[in-house]
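So this first bit is one chain, no partners, the form predicted alone, shown in structure tokens.
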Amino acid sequence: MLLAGLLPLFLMGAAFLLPGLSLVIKNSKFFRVYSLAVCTVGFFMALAVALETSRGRVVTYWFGGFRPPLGIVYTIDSLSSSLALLSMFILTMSTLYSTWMVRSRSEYLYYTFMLSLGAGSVGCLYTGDIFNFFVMLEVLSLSAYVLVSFYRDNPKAIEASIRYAIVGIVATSLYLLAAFIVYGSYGTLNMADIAMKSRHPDAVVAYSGKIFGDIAFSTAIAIALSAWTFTFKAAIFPNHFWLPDANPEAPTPVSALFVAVIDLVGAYGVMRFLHTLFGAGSVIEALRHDILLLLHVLGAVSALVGALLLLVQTDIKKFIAYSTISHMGLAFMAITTGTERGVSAAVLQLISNSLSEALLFYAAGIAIVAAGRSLDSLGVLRRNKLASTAFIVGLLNLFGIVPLLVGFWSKLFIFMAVLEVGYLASAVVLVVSTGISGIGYVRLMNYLARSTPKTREDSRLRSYWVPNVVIAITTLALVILGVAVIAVPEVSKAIADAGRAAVDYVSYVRAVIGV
């Protein structure tokens, strides 16, 4: 499918074009309209791919016409297409929000890296090649480092970006080393080829041949190295430390992107590696349970640590960052149950969390512009009924106690997934972390209802129509999805299909190699 191959290239090409256009065009409005138009087109391209995979197809695109595993191939199933659609939706909303919030002489650079961030995310989700995954991960990471430090007159932003970049470079380098090890053992970088050989070591594939040496040992080493990268990107304990520093210092629209673009890729990497590539029946079957259990424990610790630390925050952006850490921990708990139901629950949790956290940032952004990042500033939102209502909806969705919101169903499905495999302690962790987080969410509602901050003059506060449009669309998406999960069978089927796609390596292999 041509659109599958074009989307990341389209976003990257549009990003590279911006610096050149800035030499002849100086009007910031042009860059805003240009970037928004590119993101909107990109969203509909991602939607077209998602609709194609919803029919049960695994969509492939061979770059240069080279037959895989000789050449790079994009392999998109319902798992990768649904997450890519989510990324493009949040990217489009954040870009529109940026046209209201971001004011700088270097706006063309801001939008350049916003578009390249989207290209990196979609490229990671679409690719069927583990080295190309590294390339797109680097595009994603470099864009994130720059965006965190976009406000160059803020020393904290520069410091946060440097720390994030240093550790991030180490993490992605470990993944690159893992890719080298896999290539040396399997003779291929193609994910479908690897998935087949990890279960059928005697297989001989055209162009890539057969395996070399003890692939069980080398696979275990590669998974250990790549797991460090994925837990770092997903902000899972103990690799969560960068998010509470980097996320708050980035521009608010970028902060909204972190969970739906960067953290999401880390979770996706674990799904793809530990289910599709090296899943049940692979050469590391004996060790796989221990790996999943270790990551499960780290997810549970993240859920508790994030919930506890958000209680003591006085900065609204740090509060949301720790909430993200807690909810990503819950997603990891679901992924690492090792079941199709668990992966499906994790996908719904990622969608729910991404929409909720983005909504909180969009609503809180108005208060940040008016009165700063303190929790006291939330009182400003009482002047904007839409923003204050949406903020409460986002908190209730994260709390997971309202059946009409998707957050209720994502947590219920996680609860069922961990009980299915007999993890009673994990079910307790889910309930306890939800209760602790709930205390923090009620605390925020109290600030919203009672605080009376001093506001400052800002030209952006003269009109709220842009943030209101973004807030309204995101809120509608959250509510409609919550209702659709229980009222529309096709939606619940699509979520189940996403989990099945990660586990069903046979369809993945057949679509690429044809065996």
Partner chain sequence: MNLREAVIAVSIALMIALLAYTIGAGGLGPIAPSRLRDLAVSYLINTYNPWNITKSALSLEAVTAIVWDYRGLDTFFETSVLFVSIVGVALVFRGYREKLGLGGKGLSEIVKTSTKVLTPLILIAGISIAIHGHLTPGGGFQGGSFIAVLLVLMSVVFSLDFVIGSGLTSSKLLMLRSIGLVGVLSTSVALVVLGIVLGTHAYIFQNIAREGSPLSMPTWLLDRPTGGTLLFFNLFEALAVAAGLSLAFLVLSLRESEVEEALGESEWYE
Given for the second form:
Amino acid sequence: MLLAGLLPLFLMGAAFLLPGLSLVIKNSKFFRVYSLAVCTVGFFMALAVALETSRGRVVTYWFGGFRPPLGIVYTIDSLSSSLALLSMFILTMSTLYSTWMVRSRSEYLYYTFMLSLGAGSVGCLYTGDIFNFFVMLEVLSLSAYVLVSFYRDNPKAIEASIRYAIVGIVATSLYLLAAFIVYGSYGTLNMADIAMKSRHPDAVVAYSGKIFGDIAFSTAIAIALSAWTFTFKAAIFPNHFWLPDANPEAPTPVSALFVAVIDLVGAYGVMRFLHTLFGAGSVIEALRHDILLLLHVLGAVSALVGALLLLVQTDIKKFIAYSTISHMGLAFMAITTGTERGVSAAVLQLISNSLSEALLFYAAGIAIVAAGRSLDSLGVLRRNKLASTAFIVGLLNLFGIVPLLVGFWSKLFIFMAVLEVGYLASAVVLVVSTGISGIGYVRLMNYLARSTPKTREDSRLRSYWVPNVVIAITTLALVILGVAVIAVPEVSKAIADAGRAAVDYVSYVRAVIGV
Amino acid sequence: MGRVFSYLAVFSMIYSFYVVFTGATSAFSLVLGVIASAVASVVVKPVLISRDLKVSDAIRLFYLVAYYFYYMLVAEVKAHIGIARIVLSRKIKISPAIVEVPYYVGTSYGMTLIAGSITNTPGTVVVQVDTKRKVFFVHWLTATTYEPVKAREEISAEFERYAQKIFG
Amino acid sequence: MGRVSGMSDLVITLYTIVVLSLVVNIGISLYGVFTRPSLVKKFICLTIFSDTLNSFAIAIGFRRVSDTYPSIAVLSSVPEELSELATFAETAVDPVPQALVLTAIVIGLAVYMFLVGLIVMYYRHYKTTHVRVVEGGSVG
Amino acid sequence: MNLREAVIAVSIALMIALLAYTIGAGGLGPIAPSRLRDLAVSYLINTYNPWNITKSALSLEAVTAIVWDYRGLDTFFETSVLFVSIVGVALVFRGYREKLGLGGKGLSEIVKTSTKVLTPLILIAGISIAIHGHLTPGGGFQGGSFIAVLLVLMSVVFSLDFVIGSGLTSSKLLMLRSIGLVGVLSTSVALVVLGIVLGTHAYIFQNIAREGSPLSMPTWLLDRPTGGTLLFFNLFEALAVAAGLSLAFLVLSLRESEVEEALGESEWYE
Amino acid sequence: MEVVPISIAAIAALLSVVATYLAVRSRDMLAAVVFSAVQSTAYALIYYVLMAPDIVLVYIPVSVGILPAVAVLLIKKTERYES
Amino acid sequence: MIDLVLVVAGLVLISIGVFYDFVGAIGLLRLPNFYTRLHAATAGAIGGAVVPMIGTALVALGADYLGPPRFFLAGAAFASSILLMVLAQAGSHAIARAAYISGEAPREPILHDALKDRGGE
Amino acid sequence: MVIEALVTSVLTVLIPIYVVSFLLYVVRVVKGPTIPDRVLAIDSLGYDLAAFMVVLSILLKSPLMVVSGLALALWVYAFDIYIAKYLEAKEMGE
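Beyond the form predicted alone, can we have the form predicted together with its partner chain?
What follows is the entire complex, opening with the chain shown before.
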């Protein structure tokens, strides 16, 4: 399918053109319209791909026309396509929001990185090759480091970016080491090939032949190394520290993107590696179980830590960042149950989390422009009915007690998934962390209702229609999804399909290698 | 004419280096090399040559470079034997000094040629050059004299004779 | 192999020394990244770290050939018949890690270039290259 | 050594011990194996294989064939990473103004003249490595980095003033880099576009005719194979890398007086 | 026959460990750059002996040509000694 | 026959190169300060690198068991030796000058210093 | 065949001396005591290693690898120049 192969290339190529165009065109309006158009086209391409992969089909695209183990192949199942659709949606929304929010002498640079961030994220999700995954991870991470340091006159932004970059480089390098080790022992880089050989060590695949070393040892260390990387990307407990540092210092539209683009890739990596590649039935079944349990515990810890630290924040963006950590922890708990149902719950949790965090950032952005980042400034939102309503909807969704919203269903599914495998303690953790973070959310609503901030003059405050459109679309998406998860069987089936796609390695392998 | 010839000179220098470097025997390399060298010569000519060359320069140059290398070879061999003797002897006997060595060539290429020759013969290294007063400051491992003129006789007189003729 | 086994053992020992030294280098440089306070030192250690990973990959791709030394993964002339290709495949080293490392080196270079820009900017703000320990940050 | 350092040291030691154990236990196959991985054999057999042209890159150099043909997508995005990094440096330093006449004495006259003599030689060596990328070791990135280091060398030896004064301003380098990148991009989709025009099927990054997509790049130039797209990729990549790396270095080595004005005008809006 | 090149690689690898250690230890950043250049050279030799000329050609410009230039620039712009 | 002559001549040059390499290394260790070591380094660069490169070029021309790429080897080795002649002197001079100007390296022992009262400039 | 045997045996004898001198160079790099000393040692080491690579390409029978020698020589020179510039100038772009 040409469209799938073209999407990351298209985004990246559009980014290539921007600095060149900037030498000719000086009007910053052009760049806003240009990148918005590119993102929208990209979103519809992702939508087309997602429709193509519905009903459990796996779409492949061979680059250069080489058969999979020989060349790079994009392997897109409903898991990757739905997450990519989510990524592109938030990217488009953030780009639209940026046209209102971001003011700089060199805006074209900003949009260049937005586009490359999108390319990196979609590339990570679509690819069926572990080394290509590394390359796309670097595109993604580097764009993220750059965007965090966008306000370079702010010392804290530079500092946060440096911290994030140094540990990020180590993390991606460790993933690279894992990829080298996998090549060394499996003799291939293709994900489907690896998924097949980890289950059937004797398999002989065209062009890549047989495995080379003792895969039990090498798989263990490869999983350990890559899991470290993915917990870093997903901001899970011992590696969560970068998110509350980096996220608040980025421009607000970018902060809104972090969950949907970077944390998402981390979670996706765990799903792919621990379920599809080295999943159930592979040579290191027992060890995999232990690693899953470890990650489960880490997820639970970060759910609690995020919820607890959220209570003491005085900065809106930090508050939302810690809430992200807590919710990513919940998603990890669901992923690491090891069941189909758990993964679908995690997918739903990712969708709900991305949408509502983005919504909170979009709404809070207005307050930040008007009065700064302290929690007091939330009072500004009372003047804008749409934004304040949306803010409350986002909070309720994160809290997860209103059955009309998707957050409720995602938490419920996670609850059921952990109970299904008998992790009672995890269920308790889920409830407790929801309760603790709930206190924080109520506190936030209190600020929204009472605080009277000192506002400042800003040219952007004259017109609100752009952020209002963004907020309205995102809120609608949240509500519609929440209703549709229960009311529309197609949607709930799609979510279940996404979970099945991660666990069902057979159709993944069959689509690529054809056995 | 002079302009074209300058370009041609640069081009032939680049192209001959290219042919030697690639050991080119195939038409592919030779033809692409012509294109590449043409591009490169257009790019670097302003950096490389400030005054236009004349055809007569080229022929003279060839002989002189040959002579120069002949002398260089002799000096190198002498100096290498000298340094080996110093280094491998049981007790190192040296008399290091920085001496002034005047030079008389006008162009920077000539000056660099002399300085390069001095540095490339072990035992003498140019530490600093004063282009206004036209003096090298040479670190001399086995200095026998501190007098500028005498030092020039011992270190660079021969090099300079050829350099004078090559780069005037 | 048709060789004295002592010789073969020696080669394996030497080769193990290469790989183990690389592994030790990974450790040393990673330690440097996490413990030295100066950002410049962190930068230098990071470059060493990623270089070492790449060398490790190249070491994975090496092979041995009976009677002779392996050749590079480049055909020296246009092959006339299919058997030449078979001979080539029997003597050449693994080209895949080399291609991957090529990519990885360039990516590393790109990331480090940007990191240098950030560090210069950091110095402009704080007038020091030391990482300050603020609010529980443990990048250190 | 405080507690934190000790913890770090222990965990790193644990990691490398595990790694060493994995290698020692044969996790990566035998140490110094005498047989290759089968995938590598497939690449070696197919890199220049006129008897099985649908699997071949028709390049004598297996590494370049893998880099630009079999795994061309990786390399494309690798170039993108470089692009992102270079534009990122420009972003962090944004608002700078290149100034002439800040003075610059550079190094001594001898070094200057020697570097002057070296300039054409390094340049042609870089170009030669790039255009022979599919025949001998080397390729676009190698050649490009030769040329880039040449520019770095010149800005160190002659001073930045000289480099900017001779016309290599950052906007010109950016333009060159964009040309190179657009060249890479259009080479990678050239056959797709041609396929759409001619009504046949072609893949992105297609080089030689494959099963079901008969289009092919020219494979011979005079008496040597060109590797199809590889020659173009190498040339454009050399241009892009040379311009990009020198741009990044140029921006990084700007003198403080050129940047401090830009820093003064705060454009920090949160 | 193959003992000779492999022993060269082994010696280079041991040298690189020494150079890395010194680079990590030294308080003078310029000396650290110099040591890391030694380490890079040793790695280049390893690549060469392990038959990877492509990597040598890309590694040397990057790691002896560009990164030290950038590192020296960085030290010049910031500070030389770790306090 | 001519092959053998070329190869033997080349091998002799390579051996000379190895010898000067060794001399350079010993000199670098034994000589007392930076400026004196410069001379040993020059011997190492010219005698130890340029000479064996030319030697290798000769050997390559003679060794026809290497096949057609031997011309590439010979040409590249020769080109490298030419470049090295330019590089080595410029590098030595640059580092010597920098060391003198910055005063980084001690100048003792030295018998006469014509540059002293000029501060290196 | 005679030539091959001759070349191989002579080079095999010469290589240990090369390696010993490299080790001696590295001793100078480690000992210092000053930065110029170290750079000088790296300089010589780089040039000799370049020559060594050229020689080794004959021994390993891979003539195409010879370019690496040139690359090493060139960029070791560049390294020299960077350090020299550091020691001399106030800013690198000066």
